[in-house]
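One chain follows as structure tokens, the form predicted alone.
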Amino acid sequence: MGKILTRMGDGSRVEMTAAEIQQDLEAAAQDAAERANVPSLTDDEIKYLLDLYKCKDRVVGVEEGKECCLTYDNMTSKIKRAHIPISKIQQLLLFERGLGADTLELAHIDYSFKQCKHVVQYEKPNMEQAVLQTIAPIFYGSMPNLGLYSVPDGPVANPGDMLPLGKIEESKEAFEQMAEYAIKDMVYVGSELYEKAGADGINFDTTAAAGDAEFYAALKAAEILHDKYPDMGIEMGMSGEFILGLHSEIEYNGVRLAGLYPQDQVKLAEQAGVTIFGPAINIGTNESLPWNLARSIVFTKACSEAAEIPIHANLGMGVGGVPLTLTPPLDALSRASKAHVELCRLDGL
């Protein structure tokens, strides 16, 4: 039987037989289903994914009529990676008018709310000018990045130093203090850019990278902003499929956050006032892309079915069945995008 050219989770090329790919698809789907306690993939869905990888076209696309819109994170740093020296506003114009972007996002190069609060007065004129020159909705994006609030970068004792010493309660208190600082910064930056500069919304990107306390902080910030500005767009993109319990007991609206999978994360995001939710399913670099994609589809499909708000799954470097590479290869990215849109009934990517 002929070999099928595909990739591993790190982007490296690999050849597999159809039987090997099917075995990976079935194993990964079962793994995800057991972890999140959600349905696995059907036989028809496994066949769909197998046919997708058997297709010899370098780039694939969704069927006509199944197109979806796209939202972006850290947009104004993407062109910098290509060493093209143009301004933030010119980059947004390039994305909108040259690349056909559905939404735009202004961002600071140091993509964390704690850092952005120091330059928000400089970001507001950029946002004002960008809004005047573009048509697509514009978000202001950044990361909660709770780690910046602990020593040596912030004022709070570092839980990472206390946990190995068995100082559990002190560590929990530190996480709670860090969360309060983060909430204030996120609300301040979001308010300034929305109320005074005309942004259409705010994007909490890579949420919960520092665990359950960071997820709590982002939910509370979203809740406050939604109460202040009911028409504000609030996008929340996650950092992984599973909320790490670094605090372990922190709750939001009576729900313990540690251990939540996407179908439960999105329900809390809805309660907080989030208007677009982005589940993120991590890549296993030592597993094949078929394995990674099947696993991502199971989590994302369950999230989409549970949601009442638009779902824009995270499909970028290292998440959503896309290899962990700075510039994802088109063969991998297009297959992951097509499968997510058509099997998970997504509103966007």
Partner chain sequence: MSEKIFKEAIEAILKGDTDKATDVAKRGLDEGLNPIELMDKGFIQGINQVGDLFETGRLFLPQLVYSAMAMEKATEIINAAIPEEKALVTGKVVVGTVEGDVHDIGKTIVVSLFKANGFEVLDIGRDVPVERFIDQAEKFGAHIIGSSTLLTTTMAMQKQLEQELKKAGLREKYKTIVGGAPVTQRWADRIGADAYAQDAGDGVKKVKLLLTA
The other form holds:
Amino acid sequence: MGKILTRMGDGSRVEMTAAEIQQDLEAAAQDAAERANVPSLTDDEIKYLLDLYKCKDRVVGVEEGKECCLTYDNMTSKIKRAHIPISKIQQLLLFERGLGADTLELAHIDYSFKQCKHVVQYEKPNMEQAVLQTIAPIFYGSMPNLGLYSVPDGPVANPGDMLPLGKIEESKEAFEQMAEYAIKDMVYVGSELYEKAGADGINFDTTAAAGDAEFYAALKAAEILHDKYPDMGIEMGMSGEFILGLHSEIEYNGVRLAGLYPQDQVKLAEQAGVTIFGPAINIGTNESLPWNLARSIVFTKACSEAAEIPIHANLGMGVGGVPLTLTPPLDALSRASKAHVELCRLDGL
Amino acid sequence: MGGIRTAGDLVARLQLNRGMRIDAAKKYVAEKLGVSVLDLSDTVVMSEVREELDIGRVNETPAVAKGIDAKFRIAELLDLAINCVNMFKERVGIRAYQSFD
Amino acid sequence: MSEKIFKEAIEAILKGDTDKATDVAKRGLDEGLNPIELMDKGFIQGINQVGDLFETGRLFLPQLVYSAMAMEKATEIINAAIPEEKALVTGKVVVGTVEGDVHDIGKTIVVSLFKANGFEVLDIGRDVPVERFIDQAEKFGAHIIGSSTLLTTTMAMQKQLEQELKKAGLREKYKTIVGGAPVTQRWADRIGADAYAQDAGDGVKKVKLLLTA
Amino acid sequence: MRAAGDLVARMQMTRGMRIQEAKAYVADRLSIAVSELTDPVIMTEVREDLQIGALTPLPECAKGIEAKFRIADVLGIDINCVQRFKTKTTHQFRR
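Could you switch over to the form predicted together with the partner chain, since the one displayed so far is the form predicted alone?
Let's see the whole complex now, leading with the same chain.
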């Protein structure tokens, strides 16, 4: 059999034999299973993935009946980012009516709760207008972005400056202070957009990018919002396969957050009142897409099996088996989407 | 799933506001709409269903519900509180939740 | 006997115990162990294990910093005992996050691991203009310039660094290494950087290769 | 513009080339393989390097008419609006 055309994690084209692809699939699945202490892929699942790469169709899709929901983060920046001058409302309508999006998301171009706080009184009329004109459920979305609460962008001393000096306790305190500021902003923005402007829910995007203290802040904010508004939809999208322990000891409901893999992350999200959870598995650019996809499937499947709430895996630039490129190739994106949905019993992407 | 081209927005609502997994959410919506689960992702079937139920569709025809108007009906149909619908009712003085028979 | 010392050295690094690492390094040398062997089979094994545990989420940043500090001390003691011609691979590296980008947690991890591996590191911080990279490399007598960026919008600064080095006639004087979430080997190749590091551990390997090339 | 579709289309439109011929022409002018014309990863980089317009342009990337000036150059063709722009601006300068 001839070689199979696929890609590396950086998007470059590569030709591999079926045996090489199988080897990558098996090695990656095993590696992920050992890291997260979860089951590896079965022989049937490996065969499924191998067949997916053998298939020469440029674009593939899920089987009839396995369709799932498609949510987008930072929706009102996506089209603008392509330098198409278009208003937020127009973008939402374009996604809803033109592109068939299942959910909508209003967002500020600087996608951080801290920055949204300053413009919340301008975002509320946008949401009020959007809910009158659209039909699909609508989030207000943003990132916790804990780094913005430390110097030079915020009031707290920067742990990045203290750690190299061995000031460990001081850095932990700084992370805790940053988390408190972030919780306040997330609850404030979430409350304003939900209670006063009519959003269906809030999306915490790229959660825990700044480590365990950021995960704590997002969980706590979700918990407070859920207590205030039991019907509020809360989506939490993650940023990496395990929680980076930058603080290292911070806990939520008695569970240490550092080092948690998706199957444990989702359980805490459920406790906090999150209604949709999005695991995010980053790509290794030096490995093949089969390697990356198998790895992402192992983590995501374990998460989906552990979950009671819907799982919307993150798939896009550099996550979920999609290459780290500004323009994700459809051959890669459609294969990653199909495999995640069908093998992980996903609720959405 | 296809958003308002199909029943994607309705299924997403159950996931978002009730935390339902995909199969449960689809089953719930299909029952409420009186269609099969497979029909939910069928643009042809759903276009007709949405028009008949007046819950908004992509290609609008005159007098078909749009925006908040459609969401009033969606809330009723799915037996699901929709935040902006409730807010709208309060603002314009419609007090009862199921109020527009 | 030596096996026991190697094991103790590994433990000292894993625990991030500077006092113990100092003691083990001195004791090992006093007992006549070959310093390079003590480094390779003891301390370096320890820091490699720390790197692996960090990479899989089983050891966290504060512990990594303690381990790096212990390693730095042990390296200092052992380096002093190695005849100059047999000295371990070492070099001076300037590391910073490019202008427009204030993300520096990843860079902090890189700096810790670089120091732990015996490189002399000058951390020039975040939001660093291209001219400052060059200026600081010149003053520090660096062999390598490492730049980090987390944003797609600031990647262009790494390209600019290459161009400015060429303009200043300094491109051949330094090796350059690039890293950060959106950065890839393809990017490094496109802009003409000498190496790309996927993460801090990979950075250590690549810097060693650059220094011996 | 995710790939090289607009460039190939230009050759069909302005020179009446069939698809294979148009692809071969564009690939040759861009010094890449025909198979790369539809690869968004390669083409994003090529378009950026040649400054012929990118889908999500980074700062200083050519946009609009500026990109088309360069496309005309790269493909060795005249583009109507570019010609008109040149005529108009040249005229203005002369005045």
